[in-house]
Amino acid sequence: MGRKIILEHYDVPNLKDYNVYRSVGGYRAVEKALKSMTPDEVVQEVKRSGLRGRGGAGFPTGMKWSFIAKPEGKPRYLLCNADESEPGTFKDRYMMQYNPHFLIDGMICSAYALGCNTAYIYVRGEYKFIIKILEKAILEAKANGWLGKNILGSGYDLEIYVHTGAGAYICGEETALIESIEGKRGNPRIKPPFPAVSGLYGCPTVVNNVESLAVVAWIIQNGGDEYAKIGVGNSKGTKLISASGNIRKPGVYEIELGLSVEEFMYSDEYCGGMQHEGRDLKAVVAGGSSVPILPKELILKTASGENRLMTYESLSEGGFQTGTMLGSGGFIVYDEAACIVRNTWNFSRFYHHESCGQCSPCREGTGWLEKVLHRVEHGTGRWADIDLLVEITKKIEGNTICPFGDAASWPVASAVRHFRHEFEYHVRFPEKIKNREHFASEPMRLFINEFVK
């Protein structure tokens, strides 16, 4: 059984209540940090832990903190990115719903390390019930002396506020999030300058994910070296995974980084294998909708034949030709009956809708991807459409202000790369594709076999 850090006390009833959280050791990290550590020592502890950003990018957290500018006369800000709009990802919602004080605990330690006196939790609008939980927890923390002026007599002041977004996917990008908090349209900024130099209100700012900030509390309480003992290589600690799709046990799981994909997929401790008896694994999107999809033979094994591991390095081995990304941990599983074309079109509909429209390659390109995929999926596709999809992704990828264009392109490019035969089948047999009952009754492989014959 894997070690639990974030989900260690989730079986304790009413954990979101302040007194219950305190009874399991809550806010001891804040006491330790404020009473016996300097801000620089907290930063160094996080560096030693090897913690990497859990929102998708995987950048070393301690290193990111060390970049923050410290100009005289300017405040610094800490922003918690709780937007969590990535399709297939719901781990942060789970954390905030059941253990909000753990996040506040970690945020206080983090803000102290950064010299911030004001912090925001940016929550997307669809999480209205989460906002109420967070606001109640903040009031409880303040009433018990963990927030406000002169916390624990240390001379350190901190206020945390919840800021509600309008439910835009693009506001998960840190500079768009900053624009939104400032009351402007959530368009990403051109970088440089980076937020660490000029972020919220033109001041030095650090933006971190919910999971990244919460686990800081454990690291400070137990030590960065202890955290670094978990995991393999440069993938240290544990990671929350949102598992969904055609599996027996969908849900949120905490894994030790280094667990094999096969064990995560098939063991009863985690996903429990395929949902429908007699249907084999077909493909997996390992890190949320924005990462490349991989077929069974490449998600369980690398191209070199090694077991694929749930780590940043192992999942990306082979680049995007044969690899993918850990991303935000949105683990979506497809069985043989799933139609890759249909799912890819569904993703493209989302990205077309969510593009901020600031960059023409993304604004126009996502629309063309949706249009061409709709044509192929609904039985009016042309042979040239398959290569056209690839060409469109090349025109978008790397040509936009923020990574949104990449996120929209990678799922389409990888789907055509690994499942081209399905796209060809859609073009060759449009009448069978239009009869969607086929996909509900028999695995897609039966139709592919017919095509190959």
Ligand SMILES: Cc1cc2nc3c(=O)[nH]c(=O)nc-3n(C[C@H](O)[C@H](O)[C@H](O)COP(=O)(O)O)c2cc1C
Given for the second form:
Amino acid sequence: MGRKIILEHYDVPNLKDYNVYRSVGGYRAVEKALKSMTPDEVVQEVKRSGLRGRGGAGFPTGMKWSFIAKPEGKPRYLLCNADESEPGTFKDRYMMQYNPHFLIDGMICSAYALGCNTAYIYVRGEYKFIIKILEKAILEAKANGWLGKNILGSGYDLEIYVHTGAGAYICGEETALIESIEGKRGNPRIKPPFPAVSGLYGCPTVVNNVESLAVVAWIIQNGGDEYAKIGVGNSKGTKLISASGNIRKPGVYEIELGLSVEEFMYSDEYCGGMQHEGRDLKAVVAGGSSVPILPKELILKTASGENRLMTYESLSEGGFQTGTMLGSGGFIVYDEAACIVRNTWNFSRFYHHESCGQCSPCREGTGWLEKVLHRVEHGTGRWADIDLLVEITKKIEGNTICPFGDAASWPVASAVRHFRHEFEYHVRFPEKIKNREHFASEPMRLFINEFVK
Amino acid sequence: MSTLQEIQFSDAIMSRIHEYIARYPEGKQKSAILPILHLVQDEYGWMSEPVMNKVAEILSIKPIEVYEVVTFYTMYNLKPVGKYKLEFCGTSCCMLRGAENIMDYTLNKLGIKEGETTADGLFTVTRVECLGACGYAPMMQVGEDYIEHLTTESIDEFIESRRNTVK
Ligand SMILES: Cc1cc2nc3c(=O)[nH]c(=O)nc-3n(C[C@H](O)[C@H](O)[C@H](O)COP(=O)(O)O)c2cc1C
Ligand code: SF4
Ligand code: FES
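For comparison with the form predicted on its own, would you give the structure of this protein in the form predicted together with the named molecule?
Full assembly next; the chain just shown is listed first.
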């Protein structure tokens, strides 16, 4: 059994109620921080923990906090990113649904460390049921003196509010999120200036993921060194992984960073192996739709034959030629019956739909990708289309205002890199892919034999 | 514009609106636009011009600033929809577990195409992108509810029960 930090008390009934949360030691972190630590000591503790951002990029949280500007007379803001729209990712929802006070607990410590008196939780609009849970928890916390003016007599004031999104993946990008809170379209800003200097309303702002902020409560209560004991290398602590697709047990799991991918995939404690008996694993998207897809051989072992581990370093070993990324922890599993071309088309439709449209390489490029992938998947593709796809991704990647352009390119580039034979198969045998589930009865490996002949 | 009917929001809605505005600093009332639009959409069903103009007036911003926002975010209805809007997730993880077939089944059963509303005004069916329920696929959102692990039986049951409530 791996160590549980975020899901430690999940078997406790009604954990989302204030009194229950309190009875398992809730809000002791706030007490400790406000009564016995300076804001800077809180920052140092988080630095010591080695915690890295859980929203996708994995940037060290303590270091990010130390960049916040502190000009006289300007408020600072803490924004909690609960937009969670990356396909395959549903971990934050899970945590907020069962343990909303844990997030508030961590947010109070974090806001105190940063000197923020106002914090917003930006929740995607579709999560209406989560918004209700959070608003109730905030009211309870306030009624019990953990929010408001002069918290615990410390002289520190804090209000936390929920801000509702309205269906736009791009608002998960931190500057789009800021624009969205300002009541505008979610168009990412050109950086610099970075939010740490000029963010919400032009004031210094920190944006952190739900999981990153919640864990701060545990770190303050138990110490950064204690947290840093878990994990390997520069991947400290635990991570929520949301697993979906063709596995026996889809769901949200907390793992100690350093667990092997193989154990996560096949052990009964986690994914429990494949959904259908007799169908082998084909591919995994390990960190949400934006990260490169890897075939079975490369997700279980690195190119040099080492066991692949669930860490930032191990998953990215080999770069994009043979590796991928831990990303948001959205672990999507494909079995032999899944069609990589259809899946890539599906992802490209998502990115085309979600592009904010500000930069032409992204706005036009994602449209092209969708169109070309649509025709390959539907039997009217040409040989040249396969290289064309790669060419388009090269034109988008690195040429856009925000990382969305890269996120839209990587799934396509990696699918062609590792599954070129499936694209070729589609172009060569259009009559065989007419049925939507064209690999369901005869997995691709049977086709390949025929193809190679 | 003068030909358009003016709208008055109820006192209950107005008090919620002021609650939202109070969450943001003085002079930043525009920040409250997304939650306010959700609130009025729940009441009126869609974003008609009089509704959007009224929101602009309350927030002391130009109507165009409201239109800009409404057309950017996918949750706002730009035209009237059925009483129950069935939003099927069609993204990868749901597709892997049969989302396409379940949505087709629903469309066939209701005799409509994607994006259309049934003649009785009860059901609209649309396809949306990942709703953060990938592990509980296939799924749809209907109003505030996530209905997960969909099967043809649960779709039948859902449609029957909603038809019965309005009989
Ligand atoms: C297109 C795009 C979408 C993103 N969506 C999310 C999201 O839904 N949730 C999230 O926490 N971070 C998301 N991010 C990352 C954020 O920009 C930001 O890096 C993160 O919230 C920082 O928090 P962390 O340091 O705690 O990870 C997204 C980034 C991009 C480019
Ligand atoms: S890369 Fe795409 S999403 Fe990002 S700013 Fe440009 S157009 Fe918008
Ligand atoms: S892919 Fe359907 S909810 Fe995520």
